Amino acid sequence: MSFIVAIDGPAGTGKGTVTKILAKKFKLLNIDTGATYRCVTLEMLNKGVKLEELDKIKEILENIKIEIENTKEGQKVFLNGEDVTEKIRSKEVTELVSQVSSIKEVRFKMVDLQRKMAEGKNVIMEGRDIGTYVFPSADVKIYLDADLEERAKRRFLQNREKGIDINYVDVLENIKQRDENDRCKEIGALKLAKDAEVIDSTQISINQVVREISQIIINKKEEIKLEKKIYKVRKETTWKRFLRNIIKGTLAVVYKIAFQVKINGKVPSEGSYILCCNHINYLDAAAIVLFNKRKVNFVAKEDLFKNRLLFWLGHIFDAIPIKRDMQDIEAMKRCLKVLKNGELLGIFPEGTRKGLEKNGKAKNGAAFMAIKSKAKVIPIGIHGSFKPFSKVYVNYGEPIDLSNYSKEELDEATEKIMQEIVILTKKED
């Protein structure tokens, strides 16, 4: 599995100085976007071929090849074979790049090289659109941003640096410029992801940038790190099963002295079931759970794993951790497996606690997970204000068959799902 590093943001940010230190320091493979854009430029320029000749870019497209080697010298840019580093980087190229880059076929085929370049691998890319584009699903996103005359001067310095002879007034130009071809882009237009670091380096220095990126970088390494740990399915074997009995016999006997507790209703003892129920208190699946004979693998966000105890339990009783607001592919693809085995899945189709009183829409999860395992639904009614040594009423309704239901009415079989549980919880007896 790959990490993927974006940095994105206007030319003379820093973006590609950035890069290259991170590279080095994260051990990442640098892939630099622009320097395949460029190279494909050069390659015009080379065959005299304009930007209206279409059909002669095509032919270029087929038939070039880029290669990017990093080395003990630095980053190597081959263009056929040839070294073409320093070439890339020229006046005639940095003048007609943005353009270059703004044709679909040429954007289309480097894209592709792009992402088989990053294939497998754990890499950093610097560019326009790595985030919103190429990579949207990036691992962390970074737009690198600074005043029009602060990137001016870097970028004539820069060039100053290589010998490059461009007055300072042409550099200002030509980045307004890109500025504007590359923002009016049909396709991978420089815009800011959403879920973008944005960082001004207009006032600080690259090494402070940098400081700042590696922060982001070893965070999300971290939240990764531990999401695996979340994620990763403990395997049933004679201990663990042992264990879930004596913590289950062991709590519901605290359970009942806390509150007194009445089941009305059960679950059959065999076959799957998705036991669907209102959220009124975070001790609320505690009592399905503990008071099932039969194991009940409940849906659980993501987030209650990061308590050491919670996470120790939801492993215990397998509970499956879900990422809220988003559709989690992992959690569907567990939940659909615990219903093929012929056991049971516990869901708040509110997604969060009190969902009926705020009036807010239920989720289609469960309807979803219901049509597509064809296993029934068996809503339940919680009602009891959790006060210590208070009354609580689980109510179990009869199981809903949504096999007549298609996917594209998921909105009206979990409104039968709600139906049914919001009349359960008014039954006390």
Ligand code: DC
Given for the second form:
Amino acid sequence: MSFIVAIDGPAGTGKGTVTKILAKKFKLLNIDTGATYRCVTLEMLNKGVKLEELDKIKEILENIKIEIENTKEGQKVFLNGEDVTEKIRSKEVTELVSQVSSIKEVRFKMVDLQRKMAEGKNVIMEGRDIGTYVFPSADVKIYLDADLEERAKRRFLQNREKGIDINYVDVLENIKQRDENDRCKEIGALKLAKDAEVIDSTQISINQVVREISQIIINKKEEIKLEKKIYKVRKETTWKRFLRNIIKGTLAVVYKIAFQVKINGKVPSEGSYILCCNHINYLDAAAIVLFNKRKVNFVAKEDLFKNRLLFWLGHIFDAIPIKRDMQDIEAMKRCLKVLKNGELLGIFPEGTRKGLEKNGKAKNGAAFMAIKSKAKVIPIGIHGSFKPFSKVYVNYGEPIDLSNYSKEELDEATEKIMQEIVILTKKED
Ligand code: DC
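Alt. form predicted in complex with the named molecule, vs. the form predicted on its own above:
Now the full complex is given, and it begins with the chain already shown.
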């Protein structure tokens, strides 16, 4: 799986310099997407093609070959085999490139090319629309900004260093115009992705910007590593089963000392069922897992697995981590696999503790899985104060068959499950 860092922002914010340093530091392929638009512009200038000559531009796009190579001396850009690294930074190209990049056909072709360049690789890509359009699911999104005058000053000094003859006022004017054009494009406009980190470099040095982004990249890599660990499916072994039984027995004794557990009803000894329960306390799932002869694979929010002990228990009891703020396809697949294997799946349709009390809308996940797998739902009503030595009632209901519901009736199916659960939470005998 590839790792993608998107660095977006207006001209002159130091994106190029920062990207180059970060690419080296984190061994990422550096793709300067602006260079691809500059190549098209250069080719148009070489062939004397004007902005309004769309047919000729399309012809150029059909035959153009753009390659970006990361060498020891830096990034090299090739246009139809020729090294144009310097030529694409000329005043003529710079003045025209923003308008060229606004042409819909040019954008589609370049975005396609940029995505292909990144395919299967770990990359850092700088541009205007990377985090919003080219790679909206990039792992890290940075929006680099700086005051207009500061950006113009930087670009002016950069040009002077490269021997490009353009005065400060012209640079300022060009950046101003490009800003406006880049922000108002029909497709791929420069805008802030909602999940991007904004860094304003007006008052801080390049090294500081690099440090800040480096920390964001390191944190993200650690998060991905942890997520991989959490989501790793661990095989059932004799040792694991043995350990589970010992822990289950021990915790069940402790639980019974702490609370007077009253269990009504039970789960069939065979077959796949979805155990749906109300959620009033962190300890309610334990009452279902510990006092069931069969293993219950409980779905639990991913965050819990960040705790070492819970991570380990989760592994022993084959709990299924789930991301609550999005459709977690990976978790869904694991749930369906559990049901396919004829096992028990435990789930809190409320999605959060005391969801019923808070009048929250129950989640449709359990109903979806019941309809998809044809497994029956066993409603469970738990109630009790969970104060030491108090009574905890665990009331199992009759299995509910939802096979005659369609996927369009998820709300109705969820409602049915919830109604049964509510009735069961009131039972006290
Ligand atoms: O980053 P740069 O100055 O080399 O970019 C040149 C132009 O290309 C810039 O004015 C806007 C355009 N561009 C774009 O529209 N989308 C990108 N992802 C990158 C650059």
